[in-house]
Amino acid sequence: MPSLAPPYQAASTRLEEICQTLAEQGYVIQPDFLDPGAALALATECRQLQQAGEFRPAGVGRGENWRLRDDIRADQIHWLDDTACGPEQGQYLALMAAYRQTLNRQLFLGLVEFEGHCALYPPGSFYRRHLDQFRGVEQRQVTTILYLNEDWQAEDGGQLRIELDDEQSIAVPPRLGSFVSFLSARYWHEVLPARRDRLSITGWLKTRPIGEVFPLS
C-alpha cells in the first residue's frame, strides 16, 4: 500500500469519526472529504481516462442476468484497478484501504477488499431507486462515493436522493470533495438527473464470498 501524501492523510484522521457515525445512523454524509487540489487532481485522471476511451456504458445485474438498460441507469464506467492506475487513484485507493482497515477495527465487519469505478453521468442520465447489495449475493456491506464535481450548484440538479425510511430522504448534491457512505445492502437511492456532467468514484467495501478465504488485514 503506498503511503498517503498529505491531502490523503488529513483525510485519513476523519476516518474513525467517519466510522462512528457510520455505525450509529447507518449511514454518513462528509462535505469536504478531501482536500479540493486532490479531488480535483482526481477528477483530471478520471477525465483522461474517459478520453482516451477507457469508460463503458454501465449495466445493471450480475453474472449471465448483466444487461444494458438505459432506462435504469445511463451513466458511463471505468473500473479501478491498482495495479494499473494513476498516482491520484492509487492514493485514493489506500485510503479507502485505510478505511476498510478502520470499519473492520471499529466495527469487526470481516471486510477484505475495496471494488470501485470512475462514474461519469453525461447530462440528462440517471440511476434509477436500487439498492447495492445484488440479491442472494451478501459481499457488498458498505457503500462509498466520492464527488469530483467543481463549481457545483444546486440548478445542476445531480443529488443521490437516499431513502431514510418510508416518508423521510435526504439529497445530497455531488460538490467537489464531499464523500458518502452508507450500509448497502440497508439504503435504497437514486441519482436524480443531472444538466451538466456529473463525475465521481463509487466503490464497495466487501467480505469474503462464501467459501472463500481471504487474510484480514
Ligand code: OGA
Second form
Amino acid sequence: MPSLAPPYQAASTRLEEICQTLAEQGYVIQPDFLDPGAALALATECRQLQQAGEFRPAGVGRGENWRLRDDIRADQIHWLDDTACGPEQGQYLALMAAYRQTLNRQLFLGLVEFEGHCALYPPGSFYRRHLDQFRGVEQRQVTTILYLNEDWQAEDGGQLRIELDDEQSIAVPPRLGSFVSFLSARYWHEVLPARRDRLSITGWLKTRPIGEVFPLS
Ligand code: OGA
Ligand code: MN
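Alt. form predicted in complex with this ligand, vs. the form predicted on its own above:
Below is the whole assembly, all chains and molecules, this chain first.
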C-alpha cells in the first residue's frame, strides 16, 4: 500500500468519526470527504480507463447467476486492482484500507478485504432498488461510495435514495468528493435516473467466506 498523500491523509483523519456515526446510525453521509482537486484527479483517471475501453456493462447476480439486465442497472464498471491501477486509485484503495482498519479497531468487524469498481451511469441510466448482499453469500458488510461529479445540480437527478428503517428515505446527490457508507445488508437503495454522466467509485468491505472458516466437507 502506498502511503497517503496530503488530501488522502486529510480525509483519513475523519475516518474515526465516520466509523462512530456508522455504529450509531447504520449509515453515514459525509459531503466534502475528499478534497476537490484529488477527487477531480481520480475522476480523470477513471475517465482515461473508460476511454481506453476498460469499462464493461455491469450485470446483476454472481457466478453462474450473473446476468446482463439493463432494466435493473445500466451502468458501466471497471473493477479496481491494487496491483495494476493508477496512482490516484492506489491512494483511494489505501484510504479504504485505512477505513477497514478503523472499522476493525473500533467495531471489531473482522473485515479482511475491500473490493470496488468505478461506475459510470450514462444519461438515462439508473440502478433499481436492491440490497448489496448476495443471497447466501454474506461477505459484503459495509458499502462505500465516493462521488466524482463536478457541479452536480439538482436537475441532473442521479441521487442515491436510501430507505431508512422508519419508512423514510434520503436522497444523496452524487457531488464531487462526497462519501457515503452504510451496512450492506440493512438498507435497500437505488440510483435514480441521471440526466448527465454520473461517475463514482463503489466498494464493499468484506469478511471471510464462512465456508472458508467452517468447511462443510
Ligand atoms: C451499487 C450502488 C450506488 C451509487 O453499485 O451497488 O448501489 O450511488 N451504487 O452509485
Ligand atoms: Mn448498491
